[in-house]
Amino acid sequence: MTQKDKKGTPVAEKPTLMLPTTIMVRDLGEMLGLSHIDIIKELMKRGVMASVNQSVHFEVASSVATDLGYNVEQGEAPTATEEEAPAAVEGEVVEPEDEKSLQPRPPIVTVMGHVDHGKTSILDAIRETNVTAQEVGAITQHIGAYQVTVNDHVITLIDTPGHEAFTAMRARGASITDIAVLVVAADDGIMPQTKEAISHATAANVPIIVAINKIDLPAANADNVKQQLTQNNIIIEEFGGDVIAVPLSAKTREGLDDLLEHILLVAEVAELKANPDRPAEGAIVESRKHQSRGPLATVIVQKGTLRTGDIVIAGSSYGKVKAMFDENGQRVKEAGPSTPVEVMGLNKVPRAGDTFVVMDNEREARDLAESRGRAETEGTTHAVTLEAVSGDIAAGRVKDLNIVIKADTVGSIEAIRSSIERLSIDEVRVHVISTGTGNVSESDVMLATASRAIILGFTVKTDLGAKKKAEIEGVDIRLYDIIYVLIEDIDVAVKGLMEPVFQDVIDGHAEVRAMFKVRGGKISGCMVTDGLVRRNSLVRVLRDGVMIHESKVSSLRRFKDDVREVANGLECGIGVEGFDTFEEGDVIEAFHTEQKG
């Protein structure tokens, strides 16, 4: 039946497009009649970073197609490999793999813990144990990641500054860790940074192995550490849990072999595999600028094999791989799955945590890198707010509500946690990923960013650094003084009933310098002192800092011409709807409203 508009005029029906569960960017472009560069730009608007050879989930592809005028239906995937591809959450990039092409790969291990509990000592001891006397002198540089061989099996170790860096990598998409080793000093026990490391490792949903270090010291008490782990929801095997705890001493090397063997055991159970015969993908572990070699990036390859001469993009950086170096400073021509190498050839230093992919050509890589650079400059963030999550819950797009709790006392934390976890329903699970006493910190914000979580604070404040970080990353921090109000907000969000919150965004200010009579009243002769004023701006008229009128711009002119906007440093005439009693020195504040999240 032909569709008609309100006047009875026939309307052309939208074409129907069948899309599979996942679809490659290249194929989506062909179906929509667009170049893959255009498709990549459309995906970027939605916060999805994908190369031409990667695949995106149905929800993302459907959003692009719908905006381009198609009716979209979900159909069967056209190929067997796409049917075998794992389902992804909205916005996640997935890469279909043929099971026959997968081969075993080394585990990637991150070591975390309190600052002085011996993390670096353990890493150094492991490394020295694996290096022969002839090779010691060859270790000329530290590239942030290296490999060791244990019983003819390779282990890749990442030496990051701490759990904040580990979570910063996850926040930017680099979820590369297979196993987290948590270092706890036997003479010191669980410390605040240890608790944070536990939260970050647990939120990453990776297996944890506890290394109880410094057992050689007289004050060592491994049993006390085990009890404290239980109090922090880490139940070791000895107490009926599934977490391995290994007593050791980095100083005497006692227990080191046991730790490495357990890492191999956990890796064997996980059956870690990757396809080495495909374009490489991976993550930036750390980066720096060398005086003669230029930008250098330590990368770990996750899929495929990276080769000298490949064109790569990492965040808003791109370039041709001119040379690669291993942990001993030796040049290598290629690096397979789980292999760390230092790469030379990028146009600028990338951020740690950026993911990298091999592109078809340099022009394509440059265009995508420039688009990402513009997005970074504009500060494009996709905020995770309670209102936004509530809307996603109502639409059936979200099944988990992740929460970080900070409160003044342990008692308050337990009361809040038990109350909000009881709000879980069949459709939505409330998941408290971290708790702690004291003000909201930058570490809390990084954890919330990586886990797409909401931060709830009860009778605490937000550190200045955390507040700035939250604004940049788009993290929702909600502070409460009344516990039932906090619980009520979460209850409403879980039920998908929370109304969106709108916030004012200031566009600019203009100072009134003169008044002019026009037909029907007066307009103000102004100088824009910062930002800009648009023809459709909402405005407030401020006199001595006090708002005396609020409405919108009725006219905006430069000389005798109507204009769309006037920028900082330019003169203009501004008419304000419903107001004409301007005085010299008044300030017109232009703003617009945006939905929070």
Ligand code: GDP
Given for the second form:
Amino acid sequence: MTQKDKKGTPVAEKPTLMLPTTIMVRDLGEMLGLSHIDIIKELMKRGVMASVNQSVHFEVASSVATDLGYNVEQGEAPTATEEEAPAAVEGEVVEPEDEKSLQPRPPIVTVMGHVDHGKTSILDAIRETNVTAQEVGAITQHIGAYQVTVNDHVITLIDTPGHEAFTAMRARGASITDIAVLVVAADDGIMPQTKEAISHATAANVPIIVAINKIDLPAANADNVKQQLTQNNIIIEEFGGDVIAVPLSAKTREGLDDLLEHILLVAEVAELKANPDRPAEGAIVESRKHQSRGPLATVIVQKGTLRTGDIVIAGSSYGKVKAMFDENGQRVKEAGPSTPVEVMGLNKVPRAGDTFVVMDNEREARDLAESRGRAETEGTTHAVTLEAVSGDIAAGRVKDLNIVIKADTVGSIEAIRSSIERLSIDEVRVHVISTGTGNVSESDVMLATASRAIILGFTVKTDLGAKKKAEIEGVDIRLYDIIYVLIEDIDVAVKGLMEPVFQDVIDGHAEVRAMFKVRGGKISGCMVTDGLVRRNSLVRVLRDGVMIHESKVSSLRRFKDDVREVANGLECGIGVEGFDTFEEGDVIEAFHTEQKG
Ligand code: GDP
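Same protein, the form predicted in complex with the named molecule this time rather than the form predicted on its own?
The complete assembly is shown below, putting the previous chain first.
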């Protein structure tokens, strides 16, 4: 590529750039003449966490290139591997992986279900029954996940049961579960959290195996559970569906082996594979601070092999892996795909659900971690509002409008569901991912975050915790009292007609210290006092705190050179379009607008 548009040179000519459907971060950096760290930072601003060897979709790459002043066109992929890369969803990171390098990996299983139905008992019983002989007597530690061996096959179980943890992790970016075991107590049947668990697993496209627990109890009624499952759209094999249901008792351990064998069967059908011979990637399942060992994080490796000495970044923490421990507290030197290990060596405690990747260089990891840390404190969220989705629909960027319905009665849920699903058009499908009676809860908000869904409430309220969480995560909760208003809103959104809401985002401030005459007017000699000023910034000129002019930067220079941006603490010359009557002490506020959501 000839576009050697080095950082800092003017980009006024708007060169045209051909970008393929997916492009590796490294290649994008080369095309744009930027370091891959700069590209990674740009991607982060757009909510995409990618490492140098990962690929991003055209939409994301073109957004970065457009901001840097390119005209972007979608064109031929420059290399053969990228041509073969699978089509990516917007914002999703895809990895072209050579089929031959893939090897089978153990399934990763999460146990879900209503409180007291026996999730913990099942996890404990499996662990106790299936530890290998030499480990007996070893002190097992709770590190958030463990592995068992069944008929020479390994299964990884996540030791934090419940759909809340599962969806909270998805909301953070980690999708690690391959199979969900839905526990239903045979004496109690399907309860509200069972329904939630079904919605959460289904929304994540994770296959379900039903464990009908407590069959040792006299009040157990497995047939009743099977009927109720059907009513909730879980059709078990016995009734002609494809969901396996295993009756068992965590207490007597009857049926446990059956459950494990069925997990292996579902795993075999899913052909779970990963390449162990590459730098590791995965997710944090649990983390804590140890008094002497410092921050400890249990990670599950998803791809590659993690080794001591590797440099990792997880969310906004980073570090060199000093030591790794398995669930028996034994030191291990490496961990391959689907293996959980507790990692020591991070500079701070990461959050469960953060994804981790191995990086080449500690300095780059630190820079990236620090800039992620800043993004976190600035509260950068990626809100999904109905207006924003409508804008994306209009632009042809989304094809599904995901919705969570909460209403006062089952009757109103059904009325709303059928009315809004009917609004689907060829280009956009209205997809109800979960429904429930009662107020909008934290669990609903987490599901909406993880599935980029909008919550519609009909004659219900929002729980306080849910309200706070929705603000943090940027989830749109829309409450209605009149059904046709609700339907009309969705109709307008589906047609891509809802007006997007824009908000100003301040980039930085510069103080005017001097004025210079140039051809055609005056520019200001400034010092950037916080943030940064960009060549393409919008600006307001403030005098004594009052805005006296609003337009955009017309020129941005350091010494004699045109530059793309000037950071805090540096002097520069700023020209403002349509304004040249600067006075010393004026403040130039640089900002850009972003679509809310
Ligand atoms: P969780 O809240 O889903 O994790 O449920 P627990 O594993 O804590 O179990 C709740 C209660 O049910 C406990 O008192 C268990 O001892 C009991 N329990 C769990 N599994 C069984 C079972 O198979 N049979 C009987 N009789 N009781 C069980």
